[in-house]
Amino acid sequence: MNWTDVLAFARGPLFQVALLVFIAGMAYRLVRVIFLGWQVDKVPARGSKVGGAAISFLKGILIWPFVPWVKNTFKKNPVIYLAGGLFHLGLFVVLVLGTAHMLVWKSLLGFGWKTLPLPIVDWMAAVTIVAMITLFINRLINPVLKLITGPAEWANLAIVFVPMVTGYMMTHHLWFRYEALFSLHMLAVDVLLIWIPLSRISHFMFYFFSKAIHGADFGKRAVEP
């Protein structure tokens, strides 16, 4: 096999295929949410929807994942509450941080930003595999997660999974030639993007919203989010 051809059509017209597919099914999706509409609210309001949006964010930011004592939810959950937070932040410094990744954004958006040093980056890549097995190996012996983990949630998984471990092995020249990797990182990078718009792993677009709704219906109660 002609590891440079591969790699070729993947960096190419595989990838701009999905990356039309990723936004297109993106919109469609933020469209379908918009269109749902909001039911009016006629109770009186006791506070600041502003407020209570932004008290939401600040802690969504800043509190979760790395305060266990927040509403016990580290006493419940202490896999999925460590594990998923390490995950999400090491995914968000690969992504957005990374030097590599950032040039990718940047040939894309026509800007880029500052990045981290690679040995972080580094790092938080193989904290963020530990922690997708971690959660692996959660799924397999947690009995409520087993109930409710079918075909599309270890789909999910392995879609993630596969780019970030080719990524860190093309990163350090592991077992196979460099053109091989990068082969099959970018391969799996295209299948995720195809795949995101058809799954739960969409939810990362949503999740703004729902901390924006959710925020401000309690800052309107004076309660607490």
Second form
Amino acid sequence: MNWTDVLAFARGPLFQVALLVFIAGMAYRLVRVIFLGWQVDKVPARGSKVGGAAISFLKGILIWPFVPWVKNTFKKNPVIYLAGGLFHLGLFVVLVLGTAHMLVWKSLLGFGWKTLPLPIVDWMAAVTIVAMITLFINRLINPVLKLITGPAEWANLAIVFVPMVTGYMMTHHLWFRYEALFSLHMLAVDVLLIWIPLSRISHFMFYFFSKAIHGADFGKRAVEP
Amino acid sequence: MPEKTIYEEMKQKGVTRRDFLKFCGAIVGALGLTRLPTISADGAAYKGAKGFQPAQLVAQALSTKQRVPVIWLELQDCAGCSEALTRSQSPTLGNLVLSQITVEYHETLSAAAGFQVEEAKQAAMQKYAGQYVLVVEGSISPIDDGVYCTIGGRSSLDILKEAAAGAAAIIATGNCAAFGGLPKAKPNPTGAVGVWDLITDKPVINIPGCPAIPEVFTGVLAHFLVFGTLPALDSLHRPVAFYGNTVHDRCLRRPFYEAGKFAESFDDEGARQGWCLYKLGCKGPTTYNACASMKWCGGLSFPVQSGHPCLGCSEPDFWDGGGFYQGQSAPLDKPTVLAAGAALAGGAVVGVGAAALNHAQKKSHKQEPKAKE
Ligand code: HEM
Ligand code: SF4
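I would like to compare: after the form predicted alone, may I see the structure of the form predicted together with the partner chain?
And the full complex, kicking off with our chain again.
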């Protein structure tokens, strides 16, 4: 067993299994969540469901996250706002606009797109790592967060952190051989794929659904979401 | 009469002292001797650390040592490594080293054929028992009694075992002999394996590549010739001097990789500008070989320089390492649309089932009289 074998396994059969677990797990979670929240609502509609969902999407995804003063998101907790925001931005840049990752999407979806120059992606990766460390420390010292942080929250941070750091180390050829880091990167990614449906990281998908469902409810009652 | 030393042999062939010293210098280069070897020519720990003159060391060794006999087997191979070696563009070095090793038996190069040459091989193996270097080109097929590769009615495994028994060291040249190579590509119908999978009681040096870089081969032989020992090897038994860096580490297109400038196809502007070939499937980042530094054809070029992505031919199982033109980060196995659909449907069905069960449970709870609230 050498690194080449580990890499072939982590990029091959294990990745395939992890992806299938991810798909099945997310489908299961999604169905469960939808049925949990489903209530027969006999109140006659006073507004448009689709319109409500659209407004909710617009506000929840495109406006509020980027306008800190509207809901005082910044003032309430500047660390979480900044570090959390940069983390999500970095994640998007690295996973969608990085060349290596675009090639993964391309192989899965059948089409690719233009990517950003490596130095930009690289800096975003560094920012993401710093942001994650900040969020970690914040959980350690913030009195309220401390109370609501359990093993699952630490696991979430760690399981996203490992692929981040191994990817960064790999790009910079730090300390270990490239194929060793590539193997660790892929093993970490496989673990992440399996972990996502089991954990609250699944919010990356549910967030959009909950925005839509709440928006539709609000819209039906002609209330501003 | 004792056998002549290498220097004496060369003198007899008309090589001048000056040419001999030049040759020693060339060998030093080929060996990548920038540091003192741990072992001197006579096998004892080398002491003269001050004022180390590598060329002198080589000259000393060659004027005291005898030639190294070589037996060269070809098994499941294409003879490409032999081709590359005999057409190597550094004739002085290559030919001299080769003439200083006595190739006692070589399947393709020998003029004779049939029983005659088999007899010569047996004679050489007896005469030089325990001294000769065995070079193996091509993979071995040990399954089904070896019927997939036989020479003179004997299986490749038989031939290898017999020749390995009397060898001082074994050099597996090319990816096939080292790691199984093309014959081992999925589904590996002949059960092909490399030499080191079968021979564990002799030192095996792997010089993988498709073909092996001729100068690397001569360098390793020269090392054996000069020091009587094997060069330092990595975990895959490859000489570190030549396999210590990846192609990517030494690639002339590397600045473009760093700058994120990639050729998107073989004939776009990026390709013309010499940009990085990562998106066209380059395996340089995980491929350890000397192509980018030693290059091919006498230092003229190497695949990536000529515009073709690295295939990774010095790594185990490179034939099954994803498409040659598929980016290195792309997964090797991915679920089929059917499997993904099945997973999606399966997850959803289980989800609906669980929801229905829950619902039923809730209903039956509601019908029960409430205990307390
Ligand atoms: C199938 C999934 C993935 C594959 C095949 C993959 C592969 C790669 C490769 C080949 C590199 C480039 C290294 C280089 O430039 O030499 C890389 C970099 C990186 N990866 Fe991944 N990766 C995957 C998923 C992920 C995930 C899920 C994360 C984060 C949670 C991640 C984070 C990173 C980071 C931070 C870098 C460094 C980017 C930079 O510094 O420029 N990767 N990955
Ligand atoms: S062409 Fe290949 S080896 Fe050269 S820099 Fe690009 S990826 Fe690395």
